[in-house]
Amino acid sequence: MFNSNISLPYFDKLLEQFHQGDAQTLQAFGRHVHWGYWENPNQTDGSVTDFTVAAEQLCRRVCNAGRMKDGDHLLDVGCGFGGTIASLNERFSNMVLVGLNIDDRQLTRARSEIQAKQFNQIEFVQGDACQLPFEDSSFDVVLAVECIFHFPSRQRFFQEAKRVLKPGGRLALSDFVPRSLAYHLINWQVMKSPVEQTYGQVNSRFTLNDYRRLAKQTGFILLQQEDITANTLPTYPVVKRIFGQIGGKTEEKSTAQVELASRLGLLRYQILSFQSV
């Protein structure tokens, strides 16, 4: 049962959308829900096909940095629908491919639409990132792709996968990361308000000093940095024209100022990976 205690506004309305048959909806986010990564930027013709085609690649962007490799025991928190399983699991093979969830409603489309395929395990849970059902040294990968700002703290979730990693394990992540002198640049209370009308709780003031900070502290080296913004950038007007159609003027303003802060430069968008060490 989804716990009420959760607030995920854009996510009842994906799912609503989907539950009346929207399919403008169901193409952009029923596989992946998050930003895209365009190789060329300037070459994108702002169509829910091409969102979807570098949905894809940002996940498997993600993936790389992860450096998984067949047979690897992968754990992917926050897996929403369940995007980034599939497609691992059309990808390699001999793997055994877990997602978790706090939001049930998620992993039962998750379940529904991934079969395993090339001799891989495939697992749904639900549950919480900062307290992992899992046993230590359970997995050679984690990965948190675009939610790590959902969590009630990132240092739990950073224990937490230490400790579910086997000895030299990956972690690999992408969320939005501010500049440091973003804080005396931007007023984050205009922004929190909106922001979390369609996101939900939303925690992305920390910066890239903090996880270097964080990954000495709990016990990971930081493998790899790798600033994506411009990259990310064709996403807006495609999720701003579809949340503005699902939802009105609260859903295009608040990823309008996510846009504007990563624009001006001031909200980075970060792929990093770290290794257990």
Ligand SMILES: C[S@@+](CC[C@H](N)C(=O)[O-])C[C@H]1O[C@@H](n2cnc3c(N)ncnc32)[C@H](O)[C@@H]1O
Contents of the next structure:
Amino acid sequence: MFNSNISLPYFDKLLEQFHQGDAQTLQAFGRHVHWGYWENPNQTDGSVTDFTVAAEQLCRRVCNAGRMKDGDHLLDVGCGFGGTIASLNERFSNMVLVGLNIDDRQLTRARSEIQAKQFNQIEFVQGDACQLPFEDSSFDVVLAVECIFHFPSRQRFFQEAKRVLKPGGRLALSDFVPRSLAYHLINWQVMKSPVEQTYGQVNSRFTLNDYRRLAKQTGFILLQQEDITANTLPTYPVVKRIFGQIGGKTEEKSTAQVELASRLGLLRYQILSFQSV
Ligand SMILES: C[S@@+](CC[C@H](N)C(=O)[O-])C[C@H]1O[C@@H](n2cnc3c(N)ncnc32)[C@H](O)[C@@H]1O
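Please give the corresponding structure for the form predicted in complex with the named molecule, as opposed to the form predicted alone shown earlier.
Starting with the chain above, the whole complex follows.
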């Protein structure tokens, strides 16, 4: 059995706010719980509406990296409230769309919000990214949008993704990746505590070279690597404002620390995709 006893303080806060009927938090995070992508980061008005459009854009960029098509079987690991599945359901047909999450509370919301259309089939399954409850060679595409840093082991997740993917299948993900040279400059002992109090267990110490090595070890080739840090920066004022309102100083501070590391170029927001060989 997997251990579902994971601490995700930010999801506790979000669910509490949804329960209280907080319209702003619901608008910002009711579908996607990830950063935004702005094609032109100078053109942002700082509003929640603008942020939700950008969050959908980020989802679509990760999906594009997975190169899916109508009829594919797709697994979205760490699926949050099912926003990526909802987006694919609106844009593709005849797909088998499976969302997996360790936190059943999020799946309850996903199941109640998303109805299959365009001959798609949708299922939400509780489970751990590192022990996928699926048969070998079941999927054409595996996605992990902004969640791999929570997983107990990237190596175990890649092994599992390789196992459940059909030969030639794709794995696409987004992650906060430290620049290898800058890695030792990041004072993780200072950042670690507020970040974990807000976001729970996070490992953002896996470099691009680590990904290259891991892909080789686990039977993948790197298809695409895109640094979109600059396009995500308008996220921070919005998230700091909302987290400041619903959380408090720790939430604001931890998000500001991630922002500083990103603005200094120490932490890069990367979209990566791999093909199973
Ligand atoms: C930042 S949220 C991203 C959610 C979603 N991918 C999105 O983009 O809206 C991180 C997600 O990872 C999930 N998660 C964390 N650890 C996990 C694990 N070991 N297995 C599966 N899901 C996990 C969390 O419950 C949460 O839904």
